[in-house]
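Take a look at this one chain, the form predicted on its own, written out in structure tokens.
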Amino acid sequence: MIHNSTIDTQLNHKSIRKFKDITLNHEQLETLYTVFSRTATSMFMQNASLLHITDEAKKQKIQELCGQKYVGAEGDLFIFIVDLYRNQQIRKQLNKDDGRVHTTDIFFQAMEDTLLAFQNVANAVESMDLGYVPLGTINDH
């Protein structure tokens, strides 16, 4: 097997649900986000958008709602959204608006451009020595 720094932190991962109480730096934020935005999308459509949660009415509330105490509670809360409605609102204000943007095709590509945006910043998050959890719990509400 080959190994390299980033094969011996994707080997090295585990699932963690409780982190440290601190919240990331302003050079750790823009590196996540810089990674976020260039991650590869299918036909050049962005269909992603990242959710930075900070504020701590706005966590308890989506704790609520998930009825997971952890989420959001120690460290710095992401939530990655499948963003249809971004283009269709660009496609309105060019005229364009033919009803393409609600193809399941169309979704299930941002689907994915999401999925890559979340690994790719998941791999930059481990690369930092920084831990992280995926939670599909916010996606009921």
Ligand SMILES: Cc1cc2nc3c(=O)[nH]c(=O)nc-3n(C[C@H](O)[C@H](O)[C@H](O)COP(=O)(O)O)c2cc1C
Second form
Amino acid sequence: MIHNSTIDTQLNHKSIRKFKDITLNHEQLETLYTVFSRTATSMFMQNASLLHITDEAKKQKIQELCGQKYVGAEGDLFIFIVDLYRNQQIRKQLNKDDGRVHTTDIFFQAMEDTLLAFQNVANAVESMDLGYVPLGTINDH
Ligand SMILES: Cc1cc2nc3c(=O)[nH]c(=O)nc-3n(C[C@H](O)[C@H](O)[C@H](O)COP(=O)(O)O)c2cc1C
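Please supply the coordinates for the form predicted together with this ligand, as a counterpart to the form predicted on its own shown previously.
The next block holds the full complex; its first chain is the one shown before.
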């Protein structure tokens, strides 16, 4: 079996649910945003968006919605969004909103874009010796 730093990082993955009370610095954030935006994307539509939740009241609300105490408790909280809205708005503003980016097919492409971007960022996080836990509970509401 081949071992290199990428593969070893992937093989050592485990979800982390308790974090130090430290947030990411500018360089770490910039790196993660760049990795996010360099992910392969169906038809180059970049139908994914990334929210970094820093407002404490919003974090609290999200924690309540998720029903998991560790959500946003320490560290950083991100929401990966399957985002058809941005491209729909761009097309609207250009008077080119012909419904083409409102289809189920585009929705699934957007899901694929978002999941790939998530995993790419997650791998980058672990390669920086940091931890994360994906939170599906955000979708329950
Ligand atoms: C789509 C998805 C949603 C998840 N949602 C949650 C969640 O809401 N809360 C949680 O504690 N873990 C969540 N997890 C983490 C899984 O529980 C975890 O990945 C799984 O138990 C395997 O453990 P590992 O990541 O340490 O290998 C989620 C994982 C995925 C892929």
